[in-house]
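For reference, the chain that follows is the form predicted alone, supplied as structure tokens.
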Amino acid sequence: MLKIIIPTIMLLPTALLSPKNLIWTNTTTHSLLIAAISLQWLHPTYFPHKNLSQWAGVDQISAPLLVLSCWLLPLMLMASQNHLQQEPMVRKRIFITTLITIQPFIILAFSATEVILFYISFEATLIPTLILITRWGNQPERLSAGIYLLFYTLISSLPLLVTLLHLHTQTGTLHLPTLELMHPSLTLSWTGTLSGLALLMTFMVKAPLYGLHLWLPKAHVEAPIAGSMLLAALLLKLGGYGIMRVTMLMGPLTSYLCFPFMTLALWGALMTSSICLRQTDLKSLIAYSSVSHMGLVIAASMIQTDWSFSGAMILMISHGLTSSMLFCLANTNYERTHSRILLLTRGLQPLLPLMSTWWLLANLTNMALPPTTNLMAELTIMTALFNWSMPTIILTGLATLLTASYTLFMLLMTQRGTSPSYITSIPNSNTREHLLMTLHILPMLLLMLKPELISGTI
């Protein structure tokens, strides 16, 4: 565990002390090395916990998410290079430092076996994210987006802290492996039900559940590219991971509490997909598609079968890579046309032919084309939900249909059609952007060959 966390913390002096012509090279190379070392966590084992210490341990649910979070740091650094070109050196260093500070907290949150440590690191990721959005966003509305993010997260997570302290007085420990072996302490009393609600609600806001999702499109639209990638690929997954962990501890209570959450999650998947069909803003469209995908993850983690957990796990990883790639593509368009409105950025295929190949690949994975892991995850989740209750197939089927339609809408709007008259000359796509897209799509293509690495079943 420490052999990843200590090099990640040592990235801070690297960013602060590198000479100004080498700062991007040094930080990106160093973080890529850390990402390469983190791949060892995917090594299959027969033990439930790998590297178990008193405060952290990697098991089959957290390993893929940990590798994803290590993998995305170099990609975020690479994506941010262009829009920081004009900034003075000090600001570049502060930006890179902010990005690097989030990383140890995310790693701790995914690997903590002590629930209070998980809570602390879960909350600590909020502060650098807030700094990223409110300082490096593009528009004045970024302040209101930051306030939304802050208050949604804080109001929902204070009851969680109270409940954790209450649980600690009842059971005497908050160590996850120990808690899983004990009898569930939450009963069907009023206290138990409210505690269960408090435990779930934090992660439902973070995931986000439809109805509690209003902070997400705002935050995504206003955030810089690194902030969007971070939110879509990692912070939403903290919510899904938390639900998986907490439902295991709640025992019989989940089977009573799951109905309102399941209803909202599945209905939300349908509603946000149809909202996507009438979006004018590209980043907002991708943000709403994240809500609809995470709705499936919430629904799957609430019914707690092996199949549904496996499907939720695969969907979280593949959605993390896909949505991050889509945000990068949207950003390349934004840097060239300085607009996110779909009507003003049409017909880019003849202007940027290679980029349209990446657009096609990203959109096909987003709408779950057959060999991809996205399809495997959606099928697994739909089967598990159908087994739980037959009518869910109507909602999930419609959601899949709408997902395919808004993804094709996004592809056709950005790539086809006549390009607007004001786009006369446009800078070519460069190697950095192609490398960035390759590093997003390569893990997805490789995971098609061996999806059991991320299915949480090893």
Given for the second form:
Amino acid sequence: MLKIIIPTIMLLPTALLSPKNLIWTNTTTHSLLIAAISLQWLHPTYFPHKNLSQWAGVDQISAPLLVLSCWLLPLMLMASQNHLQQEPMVRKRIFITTLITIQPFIILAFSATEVILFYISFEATLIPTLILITRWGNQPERLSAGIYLLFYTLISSLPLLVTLLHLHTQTGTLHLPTLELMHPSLTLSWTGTLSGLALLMTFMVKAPLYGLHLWLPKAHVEAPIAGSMLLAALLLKLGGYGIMRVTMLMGPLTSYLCFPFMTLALWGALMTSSICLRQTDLKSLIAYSSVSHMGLVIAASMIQTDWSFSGAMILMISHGLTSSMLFCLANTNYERTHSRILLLTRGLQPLLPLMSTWWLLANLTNMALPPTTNLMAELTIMTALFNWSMPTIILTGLATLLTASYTLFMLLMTQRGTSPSYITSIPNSNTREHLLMTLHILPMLLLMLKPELISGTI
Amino acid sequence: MNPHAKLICTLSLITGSTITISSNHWVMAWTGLEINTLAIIPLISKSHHPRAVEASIKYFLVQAAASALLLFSSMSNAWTTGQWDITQLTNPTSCLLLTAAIAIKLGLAPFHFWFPEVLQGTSLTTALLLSTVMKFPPMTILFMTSSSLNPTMLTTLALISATLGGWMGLNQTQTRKILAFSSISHMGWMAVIIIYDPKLSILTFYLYVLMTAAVFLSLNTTKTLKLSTMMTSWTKTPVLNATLMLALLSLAGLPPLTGFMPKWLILQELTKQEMTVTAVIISMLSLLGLFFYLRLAYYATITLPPNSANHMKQWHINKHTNPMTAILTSLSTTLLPLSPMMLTSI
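The structure above corresponds to the form predicted alone; please provide the structure of the form predicted together with its partner chain.
Then the entire complex follows, led off by the chain already shown.
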């Protein structure tokens, strides 16, 4: 664990002390090296946990997410280069430092085997995210977006802390591998039900579940590109990961508690997809598409079968990469036109021809075209849900249909049609952007060849 | 202020506190408290501003009343039990009276009204003294008598303090008043645990002193008395403002900052005592406080340029940042990893 965490922490002095002209190169290369080293976590072992120590360990569920979070850091750094170009050096350093500070906490959150450590690092990601959104966002609305983010998360997570401490008093330990071996202490009493709700609610807000998702589009719209990538690719996954961990502890209680969450998740997938269809703001559209995909993840992780867990895992990883890439693409348009409105920034294919290839690829993966891992994930989840209850096929089927339609809508709106007359000259897309897109799409393409790397338990 | 007078005041302040915290006899404890009160009054009124004089009179009246009540409670205890030992407070009426007296001294709601007013009238350094040093002797008395206090009453006081401290702070634009309400809600956190784990309560107090001192000293460096000054203080000390934001969020109790440690330990102790509902309520009430800390943090650093700045910029700073501020700020943001060590050593 420390092999990755210490180099990640050492990125901070790298960012603060690098010479002026090398700061981006140094930090990006260093973090890319860390990402390369982190790939060893994907190597399967006979034992459930790898590198298991008292407080941290990597298992099949956390390994892909850990690698994803290590992978995302260089990409976030690359994506932020352009909008920081005009800033003085000190602010660049502080921005990079903020971005890097989140990384050790996310790694700790995904690898912690002690639940309180998980809780602390889960919450610790909040402050840097808050700074990222409210300090580096563009509109004045970013302040309320920050307040929404903080308060939604904290209101739901303080009961979680109390419940965890209560569980600790009852069972004497909060060590996850030990807890999994013990009989679940949550019963069907009122206390048990409330504890179960408190355990789930934090992650439902973070994932986010439809109805508890209002902070997300706000945060996405206001955040700078790195913040959006971070939210979509990693922080939402903390929610999904938390649900998978917690439902394992809850035992029989989940089968009673799952109904409202399943309803909201599936209905939410449908509703948010429909919201996407009438969305005018590109970033908001991608944010709602995240909510819809995470709805499927929530539904899958609530029914707790091997297939559904593996589907949820694959969907989290592929959605992490896809949505992050979509945000990057939206940002390349935004940096050129300074507008996120779909109506104003349409028909960009003649102007940025190579970029529209990336748009096509990203949208095809987002709408889960065969043979992408997104399709594999959605099929696995749909099968698992169908097995759980037949009528769900109507909802999941409709959601898939709507996903395809709004993705197509997004692609057609941004790329096809006549270019508007007021966009006469825009800067060409540059190598950095193409590299950024390549580094997003490459893992997705490669994972198609070996999806069992990210499929969790199976 | 005349250096001699200042020296005498400071020395009496130290003497008074020492007498109270080391005494075993109620009369000595009372004497120490009175010395404390009399020593701080010149410090409060030193600016000779009408508000400062008003504050010192308010402070004197409230503290004198509280001390009298304390003396009365100990005397009635001595009347019924025949001894003056602080730890042997067995008469229930005396216990109630003492709780009220200490609540007045600490500014626990519903006896908190004097506290923001007095803080508003004084300078930032005196306000720091009032919310840290002056609360230490009453805390120790509470600590020593914790075994005989009434749990229901203290829990109620604590919850009311946490509520009012958070709620009334929402509406403030003066930093001293905001910090006064923050102090009131922190006193609530200390009072809720004093019966079950008095040492934890003292630890909470120490950490609160650490964090609030960091905030007060940072504000004092830039002479920030209200939010609109705070808005422009970044031009004076940009780095200090960034650390001030962290210190404020630490005061709010966000992990991974120091302020999370007392909250975590108190919630743990409360759940151990089967007071889960209280734990949930008081943790939710801390969110009220978080809102105004967050607003302070926004003003301190997050709304920096390049965004629009429609105010006069301040460029000159006539004093250096105290090195103490740096030490206190770093302690008040990074102590959380040490919590296992602190927990075993208290």
